[in-house]
Amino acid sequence: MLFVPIRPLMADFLNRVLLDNPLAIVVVVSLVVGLLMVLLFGYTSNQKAIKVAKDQLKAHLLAVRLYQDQLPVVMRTYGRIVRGTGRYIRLAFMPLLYVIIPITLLIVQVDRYLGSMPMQPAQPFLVKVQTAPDTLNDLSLQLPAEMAISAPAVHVPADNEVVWRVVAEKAGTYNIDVAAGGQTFSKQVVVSPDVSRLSPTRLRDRFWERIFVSGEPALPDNSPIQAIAVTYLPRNINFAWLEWNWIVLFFVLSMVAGFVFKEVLGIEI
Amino acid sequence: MRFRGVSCGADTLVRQLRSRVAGRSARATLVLLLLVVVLFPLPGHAYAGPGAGFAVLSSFWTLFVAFLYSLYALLTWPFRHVLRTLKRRKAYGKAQFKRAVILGFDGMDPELAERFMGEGKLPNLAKLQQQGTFRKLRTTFPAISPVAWSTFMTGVNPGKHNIYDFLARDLSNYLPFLSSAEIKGPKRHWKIGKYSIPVGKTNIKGMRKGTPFWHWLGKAGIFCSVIRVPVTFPPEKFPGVLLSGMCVPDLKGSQGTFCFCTTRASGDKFREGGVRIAMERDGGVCRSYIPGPEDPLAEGSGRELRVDFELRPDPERNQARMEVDSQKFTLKVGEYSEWIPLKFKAALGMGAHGICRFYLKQLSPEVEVYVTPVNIDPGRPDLPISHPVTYSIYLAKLFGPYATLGLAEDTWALNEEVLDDDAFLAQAYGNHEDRERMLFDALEKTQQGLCACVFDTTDRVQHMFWRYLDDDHPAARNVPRDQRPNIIQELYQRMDGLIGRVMQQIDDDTLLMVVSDHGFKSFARCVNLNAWLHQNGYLTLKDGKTESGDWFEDVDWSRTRAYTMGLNGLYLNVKGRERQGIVEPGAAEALKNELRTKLNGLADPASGKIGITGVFDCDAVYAGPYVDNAPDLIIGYGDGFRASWDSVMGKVTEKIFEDNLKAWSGDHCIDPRLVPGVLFCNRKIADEKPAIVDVAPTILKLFGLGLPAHFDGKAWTLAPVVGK
């Protein structure tokens, strides 16, 4: 009861500070992933062997310094460093087998929100349709009322592709339809100032590619159309006076978080 | 297995996870998915979490740093080589060997070595004797390790290096202090609220004078690796690497204070070397702590830092689960843990790092845990224990944590029966194996120059197990002769094996020398010389006292002419020198002669054996600028005798002679003429009566260096090698 009056405020705060803020999303995801991955790494790796391998590498580095006047020792030690590095990488990458699937799926999902920006009203964008050669001249684009074609379609026979330039009048989530061979196939287009889940392309077949790049159901198997793509602009995030691709920022922040958590949890990485 | 011999909950979880996931089909699926990721790459796939990120980054960083180091070494090598060549021309131009390897076996006895060689049990030493040299090596006065090894390294008598015993006496209060090093905290403290914050560094001052021979070699551009040679703490700068040995303190600043944690209601305090800590039961958990150094923020309060630990007994499995400083491990009864790092935390983020091992002695009826003295952590030393500082870190990273305490084998714990024979041997040989690894690493790294390594195991094991060798030792009378273990013979065989492995590592251009600082004899009877001085009117107790507590507690100095403390030194209470001295300096000589006459030949009334076979005037055996710090007389006890435990600690008892019932049953702090060391060499040495003081000049000469004028030793003559 006590919290009832402030719930809308909290929701608004979460929306504005977190959900509509790509930087906040990256920070939160990085912290959570940093913690989980360090924990997972700790449980799935041979911590003792990793510690020994790291310590021996440090010892060899010190040996190069301690015995720097003895070239044969330095050369032998460098060989040991190379071998030791290989051993360390092997040990550190065993847990990779456990983390690579969830991390990859997570990155794919987050990439749908943060990888590109939705279209803005009055901002022209391209719709590209890749089709079979015999239907290249048989394609038509049907738009909702809030959208309009701003330039004639361009046919690119070399790529079996037709390209339209389209513009939306106002924000919203729309379906555009592409007609070919008597059938109609739709594709989602998001026009919004907020962070939204985007699917840049809709594909036929190509199962693995669909998993990684498409957020929509596959085009029917009998469809003459192979792909319908919308050219969302890539998103850059301002952080520390620099423009970052979210994956690069995620890489840096999750590393920092991982470094902090590994110290706190006493896990060898 | 995460810890050797230890399992834990995390391990179990990991095993379960692995068993579930690591099946063949699961692996196949994972590999397939991995292939998909590789075949259909996205930018994000290059990164799979911070673990892999760290691995990649640190690997490249390691390789990059190593590459830079190596490049630097490679590019600057020609210049350094030219410089070294110019420096070395003198040395190597006349050097008889490319490399000298000196193995120091503290306390190896020539008579035992000869006996075991004769029985065919030491083939490698026999080979050295046959092809090269085996001699008795004359030791120092007195025959005590810090004295003898100081002479070994400096080439001078104790009058020039200032080490006469483990202990020296403070002339102002007759109390002892460690003779080899002085450690003082920072001089200034800032008082802020309840804290007293130390400002500045801990001041460590080496008391040994003289210059070790590896410094001369280093100056000439000859690289030296020196490992665990006694009295090298604090480590001194020189062009080479050195790991300090005997006299390195534990984290409490003592020479080794073990800790015995028990649920037993009470018990006597240990005579020396350890502390008993109560362990409290709370249901199925026992709690205790490890005492550490004094709190640096509570100067002078005597408040100790401590690390708590918990133990959960599992009597059915005869083991216990331990949690120390957030580390968890399982320990079986009769088993040592690995070295466990500890952090003794003080306020304001200050603290000290140490390592220790736990030994679970028993779980029922009472829980008893022995904890080794807390050693300075070699991987992050709070005090310098090597030169350069990174050398101890290098060894710790390469081989794991190791004992750094000077007297690392806990003889006191065996003496006080906290450890039994097997537990002591396991500890001693554990340390020994670490040092063997260090030696072989040094041999590999030092292909040219000097490699010197001292092993303490020979000394400690003989001290503690001579009782099984002596047919009639009081400490082993209840052990039938046919049930006595051959511990000392096995020790010699082990050392012989080590020599064999070293011989395989060296070529014809390497000089191998095996030396010991002294030999060994039985220590069956204790002599309380303070009691003799008391009974003969040289030492007077306060009125009404018939005995005195430790450190002359009840001695009336105004009526005392002579006293003894430490192992072999006897001091006159000289006016103007000692604070309450009464012997006129002019009368000292006559008093010394009187004491010499009376003590020389002192017989044990129980057996008629001679308890003191020689009393040596310091003016006759020492010469040098530090003779004033020497004892006035050096007592040479006879075979089977030694200063009593009480006498060493400045205690006066009623009995002069008594049985030694402690496990510490062999000794060498007797007449130095009775306990020479050994000298084995892979070359013929012409000199018939070599002495330990000759080692330093011999090594310098072999590397073609001139001998400093202050040396007391003389270089041996090595027979020329055919074809060289």
Given for the second form:
Amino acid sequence: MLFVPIRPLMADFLNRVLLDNPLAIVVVVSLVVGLLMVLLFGYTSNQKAIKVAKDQLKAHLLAVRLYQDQLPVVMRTYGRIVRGTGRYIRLAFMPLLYVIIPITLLIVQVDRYLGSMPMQPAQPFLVKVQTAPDTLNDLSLQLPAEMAISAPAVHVPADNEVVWRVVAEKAGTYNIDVAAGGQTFSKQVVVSPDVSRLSPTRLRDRFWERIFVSGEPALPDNSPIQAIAVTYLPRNINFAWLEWNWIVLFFVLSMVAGFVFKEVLGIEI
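Provide the structure of the form predicted on its own, given the form predicted together with its partner chain shown above.
The next block holds one chain only.
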């Protein structure tokens, strides 16, 4: 009897269909976030007050249509609509804040995987180093054996920047080193055909910028180097005969999922 190992086959299926498929990742994350967003909003909001506020707004809008030939009534109704809108926004503000903060943190993390594509073997890419003016001509780039510099370094004094063109022979996760002022600073480079966690730049200081664009520890405070960047290509996802940035597609799908779940669960938004 032929024995087929089920668990390895399932793991391989999940890896190929989900983990290495950007569209599948976006769809799954959007559905989960849409559901959690609706549940969190329902849990943190005053559902009864929101329903009353929405019903009052609908009644005022209907009154505008019914009494559109009576200007004083219409003007008073518009005032009530403005007040009712303010009441609704006040009721929805804190629940929306509870929803937006975790979603923002999630987007930052998922963008490490879906925002850009890893380098491919034999694909040239740029390494850009921004440094202090007095060390601009003292920088050197040290590469692992699987990588090589394919063009001379270009100095850009106006930006205090040095740029190298580099190519990798085979897939892998590498550390490249930049030497300056007797110190060496590393930067991760990923060469892979699969979805991988990427960090386009490594920064010194700039705490808030590092949160959003860097997935590596900060460069030391005494470093003459301010930034080491690798030019990963942006990723576009094909969906519905269009090319999408993953964040735009995520927002569209999660909003659609949210409206579906709110109707199914009977939650007022």
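Residue numbers count along the first chain shown, from 1. It should be emphasised that the depicted structure is a prediction, and the values quoted were computed from it without experimental measurement. Under this definition, the rigid core comprises the largest set of C-alpha atoms superposing within 1.5 Å between the forms.
For Leu62, the Cα coordinates differ by 2 angstroms or more between the two forms after the core has been superposed. Remark: with the core as the superposition reference, the CA shift of Val52 between the two forms reaches 2 Å or more.
Thr77 is among the residues whose C-alpha shifts by 2 Å or more between the two forms once the rigid core is aligned.
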